[in-house]
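So this first bit is one chain, no partners, the form predicted on its own, shown in structure tokens.
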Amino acid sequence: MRSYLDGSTAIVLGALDAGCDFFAGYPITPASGILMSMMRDLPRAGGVAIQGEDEIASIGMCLGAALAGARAMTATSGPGLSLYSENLGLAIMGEVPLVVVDVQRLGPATGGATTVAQGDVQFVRWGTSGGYPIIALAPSTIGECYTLTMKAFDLAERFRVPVFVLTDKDLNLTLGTVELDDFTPAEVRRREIDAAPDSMYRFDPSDQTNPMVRYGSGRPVRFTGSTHDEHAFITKDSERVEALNRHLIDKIEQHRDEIESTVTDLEEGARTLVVSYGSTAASMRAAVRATRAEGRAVSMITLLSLWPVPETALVQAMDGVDRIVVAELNPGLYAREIERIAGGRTVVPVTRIDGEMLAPEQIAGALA
């Protein structure tokens, strides 16, 4: 069976099937469709959806709901993400599971509200103080908007960290025919709650994620955005500070294999690899098909996770390759990550920053 829908609808369906029961957001193009659909559909499923007075209030409500036991999600675009920054840092420090949908549009500042871009790929990773890890997934099809939203909820529970679903204006607002078989529900783990905690946090071993404590359950619990010990009391003890911060890094970096996700299509004898993500990946696939039809061998890889960088799959795809073409709708932001691991290979950014989609012909031109 088939259906006709857009990426925003697919994200909402994925969130509902993942058990999301709290949503708060503020209207912002091109993410407003998610807010409107969640306000219509989530109460019917027994959840709560709120339009906050602004972005800061919206993400703050999501943090509170998550700490009280809810599966929470919010959605915004680049300007709203700027306002989320402080509370995203709070979620990282407090280890709060949260799904954040960022429907990218052309920036900077208010930029082009109705034009497409992929300019937030570095922003979601480095937009908070400290530089500690987050997880970011990047659907490239309407079907992946559904499946990766469900995966985002699972990863948020697994690692107690904000997980971004990084989409863009064209993917979210363009209607397309999709096979309903692409909407196979993914498994989303239940939240693990510590019924009798002896401390709020534990940092040893550093890579382990601990069960949560439910706020409002009657047990005394603390929460702080400051550097803290296992009981959430502020500390300057160097050993405790090191243990906390090492834990925030290791719980993600040492479990990359659970997070990294790509779709790889390698061709024997190819000396060129094309890399893309999001809606731009459709143009990449068309360009590679056309190039192969001319009898030239080209490999390609679609990145479904951007952070942590899926280095294992990328390095494997680079084997035997001389040139790497990176197609994206920004000034070449993710190409920098590819250069970092390219081992001296030539990296060719193919970019567009005028608010229009990259055409397959532009990518094919770099393959000539």
Second form
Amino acid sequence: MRSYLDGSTAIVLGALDAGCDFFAGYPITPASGILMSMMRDLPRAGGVAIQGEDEIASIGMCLGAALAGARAMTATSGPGLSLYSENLGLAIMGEVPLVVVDVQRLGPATGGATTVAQGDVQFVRWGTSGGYPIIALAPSTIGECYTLTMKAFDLAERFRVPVFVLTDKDLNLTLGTVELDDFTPAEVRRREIDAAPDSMYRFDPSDQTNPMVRYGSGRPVRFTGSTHDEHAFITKDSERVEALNRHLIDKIEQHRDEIESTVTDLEEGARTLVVSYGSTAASMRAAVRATRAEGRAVSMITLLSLWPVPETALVQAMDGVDRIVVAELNPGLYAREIERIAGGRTVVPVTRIDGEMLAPEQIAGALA
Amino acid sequence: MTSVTVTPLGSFRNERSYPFCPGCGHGPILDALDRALTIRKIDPDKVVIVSDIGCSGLSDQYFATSAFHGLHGRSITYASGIKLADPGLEVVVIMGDGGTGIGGAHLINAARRNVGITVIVMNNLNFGMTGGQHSTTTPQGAITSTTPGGNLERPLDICGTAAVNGAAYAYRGTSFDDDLGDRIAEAMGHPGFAILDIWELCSAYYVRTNRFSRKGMEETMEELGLPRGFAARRDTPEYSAAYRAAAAADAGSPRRPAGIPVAHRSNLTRRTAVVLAGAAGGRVLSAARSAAQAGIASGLWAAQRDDYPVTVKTGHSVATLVLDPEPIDDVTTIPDVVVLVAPEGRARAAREAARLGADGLFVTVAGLPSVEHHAAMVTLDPADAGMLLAKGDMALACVAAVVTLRDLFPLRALHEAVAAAPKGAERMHEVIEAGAAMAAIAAGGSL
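Output the form predicted in complex with the partner chain next; the form predicted on its own has already been displayed.
Let's see the whole complex now, leading with the same chain.
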């Protein structure tokens, strides 16, 4: 049977079906719908939801709860993400599984609270000090809001890292028709708990993610945001320092194949490839349908994961193409990632920063 | 839970020795915490020490308990999250006076919520680790590296602030007190938010720049009206327990989206986009939503993109409703029908109407400002409605009119969509009929 719902509802359903049992957030348009649903529904599902006094407290409570065994999520928009910055770093350093929904709105600063934009695409990647990897997924439909939120919980457990679900005002607040059969819970990794009393947390091999030990589960657990050794004691020993930092990079970079996700739709003989993500991808798909209806060959790729950059699929899709159009609602922020791997091909950003959606006609116009 | 064996320790300290300066109060305070943990005979596995930043932030490393060493000023937020997620844990925050400044909002709000954590403030009246700068608790006139001419700021009353905002337990003492371990144990055992403001000497900086001593510190406390003793000791519901009790009393289940069974048939053969431009508070979005649900109940796919300013009950409110016999991906589309419902929607209606194609339709209500366009036009006249339409009725009336004019789906489907409304369904049925009547008269014989 069909139903009528928006992206925020789909994200909440995805979180509940993934076993989320802790949520903390602060009201902010256009992410407040997630907070309100969680405040009402999470206690009914046996979890805890709380509205923090600000964004800093909200993500802070999520970190504490995660170490006490909870599967935590928070949701915000650009101005709130600015306040998350320091704690995102702590989550990376302390290897905390956490899902962060960023419902983008037009920036900078307060910007346009009810205005669609995709200006946080680099901000989520580089939004804290140090420059260490995170994971960001980007649904482009209401159905993907559900499936990718579940996947975000799965990856957060797999890699013990903050995982972003990067959406935008249009994706979260636009209502659409869905098939309820598509909202069936997927297999989501449970928390891997290290039950052995004498096992030790290790940075070696560097790409291995260690199982967690929750507070109160039988032996003391140490956690720190300071540069630390395997016992979570502060260290300046350069060998230990590098081992820690190399581990934070390698555990993600060496397992990109488990994270990268795209939908490719390549056409024989196409010389142009269109790349897009988020709600803009729907405009891209409409533009490509219209262009093909005119008998012109064009290929496209929808990026469902943005960080790490899904380079394998992108490079494959670029084969035989000499022009790449990148459609996004910002000054061309992700186009530079495409340019980096385009091997000298022409990269044409199609952008809009006036607060309106990219129209399919605008993208189609760049496919000539 | 597999193990219920409690193994209280003679000491909760590990083998590591303190790194604090000679004469610093941090060591004696941590010894008092160790005594408190021993008095309370807690399973060390159930204790989480949450440390802030600065010299006090080193504290967790000297205990055989669990630890969370986070960011400056945020220790109370981590502790709150830990307690909310697992109320069975004993959570102790160790922070400096610096943390009460950068984390002041968290302190006040944790006290107000009365989350069951115990906060020990190692209050040495300045920032020690970073070079003796003044803090929120530095007394007026004190010399620090950032108040070379004497501090002009009034010091924060930590206990008074916590107490006035609802903390269950607030106590001020010093690192020299013999009963400090008892007080910490008492605070940990007291249900709700407990805070201990423990004054002490920073031998590296504050003592040096202010010729400060134990005696001077005790005199300063008296002079400032911040003496030893209780600012609060009251019975008030602890938050994580209160939360669970409230949740247990709520018998509801998490909501799942309701399915919309197909009970009607639509004659629509191609995608149709209707822009409904009206006023905030005019029920524009809910009217579009009812139409979408009616469309889905008629076998169509529906999508709806809403647009409104940041204000709530003022300004425009615009819904773009797309109905399609095929699944809908993108909602950004050239409109087929543009409806001006209220004057506030005029600017947007004008922009959308200019994009109407040759077979487009512009619908307006008699008396509304004119809009330039080249499409066919229908003017609905409230005089034909057969009832007095209020401002909040007009969007639904217009939707019913468009359904009639464009034969989007049977009007009965729209009646059924509004029937489930929690209130006002009776009137909405009348408004739908009124909209259809206006459309029939406005279109004359062409319907």
